[in-house]
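Next comes just one chain, in structure tokens: the form predicted on its own.
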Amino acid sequence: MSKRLISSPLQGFTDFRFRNAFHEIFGGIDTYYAPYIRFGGKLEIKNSYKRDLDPENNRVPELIPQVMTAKAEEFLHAAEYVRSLGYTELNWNLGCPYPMACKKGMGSGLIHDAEKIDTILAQVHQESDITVSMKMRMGYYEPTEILDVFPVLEKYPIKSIAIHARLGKQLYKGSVDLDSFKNCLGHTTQPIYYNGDITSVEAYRDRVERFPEVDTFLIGRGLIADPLLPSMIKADSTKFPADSVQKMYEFHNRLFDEYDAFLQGLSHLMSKMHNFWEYYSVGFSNPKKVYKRIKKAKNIIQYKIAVKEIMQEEEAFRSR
């Protein structure tokens, strides 16, 4: 059975610029989830979401919009908007672990309220023909919280349930709970996707062996830390291709140029790239040293010199 790979979105990073560059330079991802639409008190789609979902801006094989909300009217408004753009599926984010969202009963903070989830899904399916898929954690406090939600989801034609094998309160800390994820597989007849700590080909192979009935796997932070990972998974290889560093440099330069053209001011650009390297540096042979050098760069000239030297050193390391 052929396995599919989905890019799990990372708010502030995996926008259309990232997705297009990633697909064209690295490939390996079959479907991309867009970062979630969120409303700020008004039923208005922000311009940033409009740019990100505009079909003219996206050149990836498949893009699925996502919404994070605890209100049916917001869900329906997002559904109407994405349908107007030609999308047929909307992913509901019940996986976000950030406390500010969870305290408002959104993201993984809603998983414990199966009755509310039922009410929202009932209204959405009554008033919209949008296909609904789910992105969830196993709970916020306990991994058994999701078990009460499965009977609710069974009432609706949910396309898929992507489960991050952590709790909301963990954020991204600690280990994934593979036993609790395995338990989920026996409590629903709906398709379940796996998400959580696929950061290497070996980790992917382990998950496939543990969960042979799962045919789709999500890669989140690992996509930025090691953008070659999806194509290496598809090639079933643990060896970097000969042009790996060249591609990483090209990817960086593409993103830098696009953010430079879009962002206002050098301070915003430098902040954006520093945040990017917090993840990107993990894929290098000496992550701490790499990130420290990036952080020390106080202007564009210093930054570009640091990046060039980092790439040269990594090329030499991988050529040994």
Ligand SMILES: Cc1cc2nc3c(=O)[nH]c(=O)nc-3n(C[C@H](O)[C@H](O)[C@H](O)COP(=O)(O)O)c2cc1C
The other form holds:
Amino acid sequence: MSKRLISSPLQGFTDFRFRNAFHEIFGGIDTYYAPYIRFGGKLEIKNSYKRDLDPENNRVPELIPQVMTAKAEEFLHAAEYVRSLGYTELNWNLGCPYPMACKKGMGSGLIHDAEKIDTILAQVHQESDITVSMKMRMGYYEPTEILDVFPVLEKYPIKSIAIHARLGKQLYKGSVDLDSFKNCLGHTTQPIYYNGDITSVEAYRDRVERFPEVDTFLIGRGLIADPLLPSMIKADSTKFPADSVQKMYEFHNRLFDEYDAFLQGLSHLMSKMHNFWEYYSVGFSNPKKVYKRIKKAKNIIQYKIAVKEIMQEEEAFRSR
Ligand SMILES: Cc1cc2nc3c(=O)[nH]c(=O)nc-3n(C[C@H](O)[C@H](O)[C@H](O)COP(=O)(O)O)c2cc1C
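Would you mind giving the form predicted in complex with the ligand, to go alongside the form predicted on its own above?
Let us now look at the entire complex, which starts with that chain.
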């Protein structure tokens, strides 16, 4: 059975520009989850989310919007909005670890409250025909928190439960807890997807071997660090294709040009690209040196020269 790969969303990174360029240059991803819609007090969808989800801006095969909320009325508002754009599924984020969100009982701060999850899902399913899927961690403090949520989810036609095998309190640090993830598999009949630290073909193979019943895997940071990864997984190859650096250069240049056209001012552009390189540099043979070089560039000319040299050196390294 061939496995499916989902692009796990990264707020601030995997917007429509990233997704389109990724799909057209690298491919290998079957479905893209969009970064979450969040409400700032008002029942209103912000323009940045509208732009990101606009079907006219999106050219990937399948895009699934996401919402992060602990209120049924916000969920329903997001559901109605995405339905109006033609989407049929809305993914619910119960994974975000940020203390600001968790303190308000959102993201992974909601996992311990199975009763509230039940109330929200009951209202959503009563008032909307949207298909709901979940993206969760195993808990905020304990990996057993999720076990009380499974029976609640079983009451509804939940399409899938993607689980990032960490706890909220870990943020993005520490190791994934593969034993607790394995334990989840025996506690629900609904489809579980795996997420967490798939950063290489070997890591992917390891997860497939451990969890043969899982047919869908999410890749987040690994997609930026090694954008060739999904296509190499699909080709079952651990060898970079001959044009890997060329493609990485093209991808970078396309994002740079699109952000340059969209963002106001050099400082916004540079800060966007610096953030991008924080993850992108990880896939290079000397990540620290690469990131340092990017940060040292003070203007666009210096930046472009630095990128060109980085790509040339990587090309030389990979063709050794
Ligand atoms: C900067 C950043 C932003 C993220 N934004 C989202 C988001 O909007 N929605 C979501 O479900 N997960 C979000 N995540 C979590 C990732 O999608 C993913 O679940 C997590 O990084 C674990 O997968 P990985 O080890 O493959 O990166 C974010 C993670 C990071 C580091």
